[in-house]
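Below, in structure tokens: the form predicted alone, a single chain.
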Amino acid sequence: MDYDAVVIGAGLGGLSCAAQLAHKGFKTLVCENTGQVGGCCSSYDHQGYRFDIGASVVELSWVIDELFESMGQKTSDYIDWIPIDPIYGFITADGRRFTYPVDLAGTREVIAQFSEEDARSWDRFAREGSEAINFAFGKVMTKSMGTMKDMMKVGMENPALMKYMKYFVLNFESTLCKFFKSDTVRASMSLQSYFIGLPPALCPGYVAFLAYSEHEGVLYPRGGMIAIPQGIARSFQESGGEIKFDSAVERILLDGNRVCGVELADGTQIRSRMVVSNINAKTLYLELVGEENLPAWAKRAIKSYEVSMPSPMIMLGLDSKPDLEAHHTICYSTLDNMNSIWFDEYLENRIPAFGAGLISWPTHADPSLAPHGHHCLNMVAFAPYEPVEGDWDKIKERYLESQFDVLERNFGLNIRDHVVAAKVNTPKDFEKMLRHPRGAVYGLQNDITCSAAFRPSTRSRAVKGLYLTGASTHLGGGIAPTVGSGVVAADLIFKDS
């Protein structure tokens, strides 16, 4: 054999559980597609500025430590984090903005504005979510959930996990209006449910603690998105791992029903005990598999999953001071338009008229990653693989064009005049790069029949020596669950080797 193991992409996941292994002696391949590391958790430059690919901050940073620790490292020796505060600002269609702080008693007197009852409400939803975050759903991120037995296991080695159960029941609209009354109160924090591509009507009520966990700790590291990935490609590369850049695994080998290896694009094969792949659970078995070497029953449920909804992004480099006030700042809407942007647009295929949902200005942070004077912002929106409006390598600079109208009509931001360089990443573009089938960005659908011993297992059923890490295999997409993938993925590698 050439190797013990070959990871499939240098996402977080692969990384994670790449260093692992390699820490352990384990002789260890990462195969990535594109020249750089981080999939959807990475930076590129452009024109002068350093922009970021997907993921725009870091939450429950513990698990990046507890990965750090396992190997008897220090996070902070590989990685430079910056405290993010405010978490957001927010622009509402009147005009009106405000921000919400880190500090709890703080977001309850910018509550208390809109609403006494609410500000009250913002102490329970904060106990809660604390409990729910340290003692519940944080515990389970890094333990394996790839079956009931499995899932059965944490419950009952986790009991706190069993009080918050009724929220996985719960979707995320019903559990905010469980606490919140007024709209306002509702729609600051109605788009988290986004953050894993569902609207507020399908997206698991669980997810609604976002909004506290956020007041647990929001961080950047410095030199942008990448520089997390890079730490983590460090401390496998000091172990003795190998990185092979610009090399996509076009096929998995198999001995029978055994991996052997990997073949690449060019058609070099690498022998190897085991694989790990950190790419889409569809593209996956499907493709690099086979189907003609899947057992029908796994065909059958690897068809039967839904990739989830693509989100394009723009970046723009300006050379002025943005008119905003935070990190991230959210153009928000009303649940009832957060729906709307899924069920009457997204599910017809158009372009959602409600713009970009997210802003996120790096440089607000890390002045480094622009020139001198100069800011970079990313805009986050939310629309279809195949829009009517057209093929998106054919409308990307009229969409560019509408997302500023958007934000000039209803938020009164003039950004099109400060603009000195613009790139648009649509779907069919984070397809391309990242090989994520019709532009999903967030793996699989995450709703609460395709989450844990639901969702593809991080050790394969159907082929023996597989293992799966990432975005469409444990707890889903989010910078915590794909590391703690990794860390759930190297666990049961250690146990079967």
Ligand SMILES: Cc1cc2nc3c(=O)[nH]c(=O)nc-3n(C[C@H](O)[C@H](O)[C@H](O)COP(=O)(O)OP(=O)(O)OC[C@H]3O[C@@H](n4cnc5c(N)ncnc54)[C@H](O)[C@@H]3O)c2cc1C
Given for the second form:
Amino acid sequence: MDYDAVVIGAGLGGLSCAAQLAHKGFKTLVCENTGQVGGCCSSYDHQGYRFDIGASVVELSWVIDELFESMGQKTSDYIDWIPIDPIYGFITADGRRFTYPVDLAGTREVIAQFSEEDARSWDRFAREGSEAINFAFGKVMTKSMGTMKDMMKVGMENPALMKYMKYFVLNFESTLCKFFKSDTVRASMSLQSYFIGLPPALCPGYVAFLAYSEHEGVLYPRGGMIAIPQGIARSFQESGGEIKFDSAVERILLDGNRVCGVELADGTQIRSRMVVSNINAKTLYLELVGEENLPAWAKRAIKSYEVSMPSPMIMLGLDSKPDLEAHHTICYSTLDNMNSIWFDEYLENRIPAFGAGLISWPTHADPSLAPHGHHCLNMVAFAPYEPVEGDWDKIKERYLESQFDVLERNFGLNIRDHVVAAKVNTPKDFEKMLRHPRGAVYGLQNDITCSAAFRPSTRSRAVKGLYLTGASTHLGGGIAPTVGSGVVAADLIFKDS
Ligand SMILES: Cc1cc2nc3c(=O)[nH]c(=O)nc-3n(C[C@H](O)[C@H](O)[C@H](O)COP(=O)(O)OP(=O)(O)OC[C@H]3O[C@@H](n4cnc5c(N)ncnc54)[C@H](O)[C@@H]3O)c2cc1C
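What about the form predicted together with this ligand, after the form predicted alone?
Time for the whole complex; same chain goes first.
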């Protein structure tokens, strides 16, 4: 054998698993399709600006701390965090602006301007959120949840999980409405459902507590989001791990139903005892393993999953400071509108008229990402893979201009006149760059019927020696869950070795 383990993809899940394997002395190779680490959590340089490709902040950063601590290391030796405060700026449709600071009492004061009753509910929401995150949902982040037995075990060990089980049954919308009455307050917390790629009506209720967890700290890494995977990759390489860039894996080599290596796009074959996948699970099973090598039940099961929604990204270099107040700005939208974007526009293959929901301003935290006095902005939107408006490659320019129009018309925000560099990454670009099928940025859809034991298992049941990490397994997309998925995969590999 050439290696103990080959990892397909240098995203956060793959790297987190690889770092732990190498640390324990497993001879490990990561094969990455692009020329750099990080996948959706990375950055690249364009006309003097450093743009983030996808993720724009880290929440629940203790999962990353746990990863480094499990190897006897400190996160601060690998990643230089910048705390984000205020967490959000908001612009309402009638031009009002307000911000939510990290401080809970400060946020309470802001909420009280809209509703005294909701300000009192905010205290209750924060209390429940703190308990739910720290004693219930947070506990599953680095624990195997791949089988019903695993889920029962984690439940028995953490009684608080039982208490908060109701938020797995309630949806995001009813959870928010249970606490808050004011439309403005509800709207200020409604966009977070799309952080796992679903509208408030379909998103599980526990995700609503993100609006609390952000108050436990939101961080940005100095040097751009790529500094996170670079830090994990450095730890991996210090333990003797190897990374092969520009090396897409095209096929998984099998000996019966057990992996014995991988084949790269140029035909090179690499032998290994184990293979860890960090790519979309549908691509993994249906293309790299091959339908013909799967048992009928596995073929049916993997085909039954929907891939997650895509998210076009607009990256802008500005010649001056933007007229914003926070690292993240939410262009106000009601819960109804957030649902209608999905049901009336996205599912009908129309580009939502609402435009970009979230504007991220990384140079607010780290000015070194742009030339002196200049700034970077990212605008994250929702849109289908095959819009009726036309092929993405043909409508990029029109799309960009329409997003500027919406910001000007609906929110009084003139960004267009200050743009000196612009780049649009459409769902097709995500597919080309990172091989995400249909531009799916969260792997598979992440509703409650497709999470934990209901998601493709971290230890493959169909193919021996194959392990899954990243957004397609465990708890789905997001920095903390995907790092957690790498920890879980490494634990299972240690148990099986
Ligand atoms: C627009 C956007 C905004 C986001 N914002 C946030 C945020 O603010 N906070 C947050 O927590 N999360 C955010 N996320 C989600 C988060 O970034 C992702 O869920 C997470 O980074 C995915 O990690 P992963 O381990 O699944 O790997 P991925 O990032 O999917 O990486 C997979 C890697 O595998 C490589 N690869 C694919 N196929 C092959 C192959 N055949 N051979 C070799 N290599 C291959 C790809 O090139 C890629 O590098 C955002 C995502 C997007 C897209």
